[in-house]
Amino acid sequence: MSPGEVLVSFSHATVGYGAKAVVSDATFELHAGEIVGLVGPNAAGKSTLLRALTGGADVLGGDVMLAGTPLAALGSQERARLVGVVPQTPTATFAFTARAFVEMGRNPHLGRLQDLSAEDRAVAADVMELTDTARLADETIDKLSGGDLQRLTVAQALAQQPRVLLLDEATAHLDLNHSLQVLDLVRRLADSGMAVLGVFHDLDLAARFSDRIAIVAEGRVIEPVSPEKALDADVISRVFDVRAVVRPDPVTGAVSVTPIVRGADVARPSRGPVGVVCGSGTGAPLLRRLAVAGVRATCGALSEGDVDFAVGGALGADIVTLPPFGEIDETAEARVREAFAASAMCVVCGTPFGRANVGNLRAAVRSCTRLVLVGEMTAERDFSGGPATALWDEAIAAGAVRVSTDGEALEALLGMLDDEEKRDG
């Protein structure tokens, strides 16, 4: 998308309340025709940036401009004509009808004591149709659900006919259907030329609907970039202290963030390493539980794009990287064998084996003296034409421990580590 007119500009701006700065040295722009999402930890200053544009927070330094005009030069009514706001928690103090509530959005366009015109009422009716709230027109807002009230608040903001729309967790009180309805509408408004600046806590929604995303953390704003660049595993770990898998959603193609574990729940690795033969997501639950137990893992050779590659990488496991859909060649298998030989023990997860990955199993059986096998090697699991079954039988003959579940595998591994530490102690 080619950048449109700059409608919001923060230039080395410091914003806060009174003399207290919340966000410092913020520099970014918002263009007509785009959605910029603000994401970050609670109390990082995301909502404060929105309030700075409406006069609800103070600009303590630097410059903030709306549609090319310094914010300080705009009166409250002028700002209200340019900027519509959908707050996180709408309030219904008085028993206005839904129609009257939405029509209040026309106030910035009225003179003092001026009544609504037919055109004003038509604008309000149109936005109520857009937001699926026309059926509520004669209801009083103090009797409505939080979700209906939130959609009416969106309608009221749109009734202002703003050039800039500010969303402060606008879908917080909506069910899935209406969340998508509102955000799809916002996307269409942006595509038609409106500029949207939105605070998101749901990273998947931020990635799906935003053109660019800015990280707000520790009193700073990182320049907005594409969702793919803004939300990667390292950023999620650093900003939110969460280990996560970040991958394209197979349906929407947008970035999807799957949290694995909080950083605070992951012990510093002090045991192991333990070799984990896995792939296609079969090792993900066990890798997580090993990390929480403070056990370092080495995963053998895995292809980029494999679920276990992503999970293991997010948790700091050692991995021999293969290209997407790559096969383990002699060089990769030698590296895996070396890593497994240096491991305290190895576990073979419920992974299917074929020509591409049987090298991991062979490396574990031939180099690890202590093996834990999960499940059984059946015809439905052996796609190698026989070598995987032969290696499985070889491991059993050598005294491998056999378990049925990941939980039993973890118990066996931790018990082996305890025994080893007692002997060394």
The other form holds:
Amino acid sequence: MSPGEVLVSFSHATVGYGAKAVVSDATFELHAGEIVGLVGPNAAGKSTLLRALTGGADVLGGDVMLAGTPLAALGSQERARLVGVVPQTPTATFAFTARAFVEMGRNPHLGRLQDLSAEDRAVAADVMELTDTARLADETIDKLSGGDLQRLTVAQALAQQPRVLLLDEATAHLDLNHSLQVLDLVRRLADSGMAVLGVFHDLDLAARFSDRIAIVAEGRVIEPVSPEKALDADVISRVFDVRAVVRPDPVTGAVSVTPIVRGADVARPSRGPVGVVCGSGTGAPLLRRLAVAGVRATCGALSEGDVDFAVGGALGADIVTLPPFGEIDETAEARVREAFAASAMCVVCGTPFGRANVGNLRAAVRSCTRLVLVGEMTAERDFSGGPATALWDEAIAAGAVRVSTDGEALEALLGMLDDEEKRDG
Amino acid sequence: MPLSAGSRARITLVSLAGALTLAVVAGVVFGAVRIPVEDVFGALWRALGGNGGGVGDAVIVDLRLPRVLLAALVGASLATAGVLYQALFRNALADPYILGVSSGAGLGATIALVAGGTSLLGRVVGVPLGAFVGALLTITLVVRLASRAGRLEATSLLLAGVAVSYTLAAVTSFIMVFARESMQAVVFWMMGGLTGASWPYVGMLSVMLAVGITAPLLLSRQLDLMLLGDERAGQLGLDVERFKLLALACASLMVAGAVSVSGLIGFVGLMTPHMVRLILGPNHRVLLPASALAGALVMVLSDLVARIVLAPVEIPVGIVTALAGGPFFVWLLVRKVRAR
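The form predicted together with its partner chain is what I need now, so please give it after the form predicted alone.
After this comes the whole thing, all chains and molecules, with the earlier chain placed first.
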């Protein structure tokens, strides 16, 4: 897709209120036909950037252009013909009908003393159809739900027939169905040439509907890039102070961000390491709790693409990396044994074992003196054709501690660490 | 909805106009002395024909009629100004009296009266001019005081209005103490309600009301936009600052006119728009004329009550409107608090 005409451009722009700068040195462009998402922590200046385009915030330095014209050279009506806004929390304290409310969006196209023409009313009726609000036309807006009002506000903004649409968390008040409806509509509008700049709090929604994402943090804007590049786990950790797993959503294919734990809650690892035999997400909850407790973890061998690989990676655990769907061969198992031998104790999570990963279990049972076993080794867990169950029984015979939940496992591990430290003096 | 919004508006406007006509006739008929209806029309007929009648005609044409018309004009001015303030500040509790604009106009008028003397020209041009300047300066001050970083809190607006109102009333009293020779004129005017009514005042106030209401009527669509809030109105292409200035000037002009002839009359500008809005909704194209008519009606009836309850003694009409409006204000406030 070739980029369309530049409709919005910030060039070394500083925006804020009065003398107070909120975002400095912002430089980016918004083209016809694309959706650019703005994400970032609260109070980073995302809404201020949008406001600067509608006169709600001041441009204190640099240049902001709308469709090739400096913002300051545009009158309020001209500006409103170019830019429509769907604000965060629309309020309706007065009893206008929904139709009258949407028709207010025609204001930028009307002379000061001019009244709505049949054409204006037709535009309003059209956008009410598009937003699925036509049936509300005769209701008074002070009686409507937040979701209905939000969609009417979308209709009002579309009635302006703008070339640029600004969304300030436009779907925050909408249920799943209507949120998809509005964003799909926005996608279609962008495909037909509208430029959309949207503030998103939901990173997954941002990734799914944006062509490019710009991160706004600490008064700066990072040049918008593709969602895959923008929503990098390291960037998220730095900007939001949240350890997250970033991987493509299996259904939408868009990048999906799963926050695991606040950075502030992850203690600098001061104890351990503890070996964690896991895989397929069976270790994720325990890995998270160990990280919070300040215990370093070493995960054995996991394949790229495994959930525990991603979680362990995000939390800084040591992992012997296997290729996707890779088996633990002798070399890998030797490295795992080495890692587990260096840890004071190992825990075996409720992981199912097959030929590919039984090596982790073997390494733990053979090289680790103190073991904690979670759950039972049942037929549903043993796909290895016997070896896993044999190793499990061997561990029990050697005096492994048995627990049934992650919580109990954590308690047992922390108790062992305490003993260890006491003994070491 | 059994009636379309359009026909509901038409019916309301026609009923209000009819009721106002009846009230005006009643206002001329009743008073310290009751005048038969046929005499009223006879006197009007003779006056229009240019033949001066007797003393009876003079009571009707030079005393009662201007007084009733003035009451109507004062009521219409205050109610229209109330509509404007309520729209600009999105606050159902805003009105010229509560925002302190009436007090400001009163101070301006007092200064003009003390400085400019009490000639007819002074009373018809100087006093309203002083009142207009006073009203404009006051609303500017009140909005300044109530704004925090560009945001206008509803509660602080009312608080600032009340505080400024008291202060300006005190300054007015202070001036009266010093300017002893004009004190009588000032006191007479401040308390006077509508007793000093005469045709020059009717003419003056008609002009001020006509000028003040025209722009808002023409720009009723923009007033509707203001109800969505300053920021949203701006996003929809309204030049909010300029529009506010214009609308505040219009409101101040009408308040100045009303205060110049009748002193401080409260609550008409609060009650009437609110009641009309309950019936007709917030659409300013009908809300403005309907409120003007309703304000006129309320004022003519209040003046009638003021003249006949203790006849031949007359009570100031401001007392009547305050007695009705004070409880109404409390009701609004309580309802608003409960709605939270």
